[in-house]
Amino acid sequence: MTPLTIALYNGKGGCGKTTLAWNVAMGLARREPTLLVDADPQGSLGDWVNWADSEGHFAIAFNDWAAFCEGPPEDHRYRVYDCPPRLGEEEIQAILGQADVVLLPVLPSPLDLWASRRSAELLQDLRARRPGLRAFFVLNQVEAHSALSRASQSAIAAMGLPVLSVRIARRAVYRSAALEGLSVYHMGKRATAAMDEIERLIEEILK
């Protein structure tokens, strides 16, 4: 079976993409086998990979950009890309034109969402030339209770791609498991509320 391949980008900074591709990953490798890529030259998600294989929480296969191109790993029903923010547009394109889905993770600001619009831009043209592709907003680190503006909700609108209806909202869990090396599926009782949002994140892309 050809692997689902879900790729995660924005080419702002600062969104908690690499972050939100370690959690998913290893969400979807507690269904089914799973390959996490790390196409950024800096390198950052491998290391935090490899502190988590010393420690024993080690639960998908793990290859960078480059040993991926060499050739990828067999038997896996899943692939999670975690896209660089700054490559050439023909690389990010090259990288995005094998996923299946694009996730962009965006903070819930105006201000952020209007930095994310050139993103959002190459995806529609992306789904333009490949109309199978599945492109979607993730609003990421949302405070509590707290509302979209009106503001925020335009900027959405205006750029023409869909949200997810999961919210991953701002929990200190998610900084604690990073510092430890770890996902919140390794968090324990206090990362149940982190769990369900990414769990239900995962069933609403896999639908």
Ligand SMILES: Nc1ncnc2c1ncn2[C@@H]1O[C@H](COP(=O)(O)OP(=O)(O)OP(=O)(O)O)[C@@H](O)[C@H]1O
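The term rigid core refers to the most C-alpha atoms you can superpose between the two forms while keeping them within 1.5 Å. Predicted, not measured: the structure shown is a model, and the values here were computed from it. Residue numbers count along the first chain shown, from 1. First, how it differs from the form predicted together with this ligand.
With a cut-off of 2 Å and the rigid core superposed, Gly71 has a Cα displacement that reaches or exceeds the cut-off between the two forms.
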Given for the second form:
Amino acid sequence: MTPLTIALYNGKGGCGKTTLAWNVAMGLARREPTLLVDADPQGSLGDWVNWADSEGHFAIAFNDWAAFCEGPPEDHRYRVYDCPPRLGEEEIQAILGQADVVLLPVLPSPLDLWASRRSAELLQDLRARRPGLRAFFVLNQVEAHSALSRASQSAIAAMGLPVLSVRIARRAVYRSAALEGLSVYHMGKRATAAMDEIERLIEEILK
Ligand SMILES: Nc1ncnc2c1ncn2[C@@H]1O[C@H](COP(=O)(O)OP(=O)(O)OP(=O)(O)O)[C@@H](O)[C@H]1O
Ligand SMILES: [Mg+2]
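Return one more block: the form predicted together with this ligand, after the form predicted alone shown previously.
The complete assembly is shown below, putting the previous chain first.
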């Protein structure tokens, strides 16, 4: 069976691509074999992934660009691609061309949203050519109980991509898990809320 491929993409840096790729991959790996693809030449996922392997989880890294272009192994149910912020046109097409679902993490401020405009446009173009492609904004680092400002809502509406209904909150546990080389699935009770929202995100994209 061809794997379901989910890419975390945004040309803007620091919006949560790696954090979400890692945690979503670990959540998917609890369901079925999952390949976590580090499409970042700097390879920041490397250390985490070695830990995951030593613990017997399924997520693994794959950051050999030439091999990637030939096609990653197919013996996984899910693939998650963590894209670096700056990619050449050819690299973008190679990565997103393989994706079934693209998640574009954004911080919920008008400035951050507008900074993601080029990436949203690129996804609109891709969708025009490949109507089967599903692409969504994911609001990340949302302050608890805060409503989305009107300016943010209109920025989102102007960019024409749907938004996942789950919102990922700003939580210290995402940072501490990353520092320890762990996912929110391995942080015990203090990560229950984070784990729940990652699970809801996964359920939403598997729908
Ligand atoms: N929901 C969250 N709550 C708290 N901290 C977060 C959250 N999401 C991301 N962070 C933190 O924000 C910083 C940037 O996140 P991350 O590295 O995942 O972004 P990125 O989009 O992969 O960045 P780059 O574009 O540089 O690859 C990291 O320090 C990460 O731990
Ligand atoms: Mg990253």
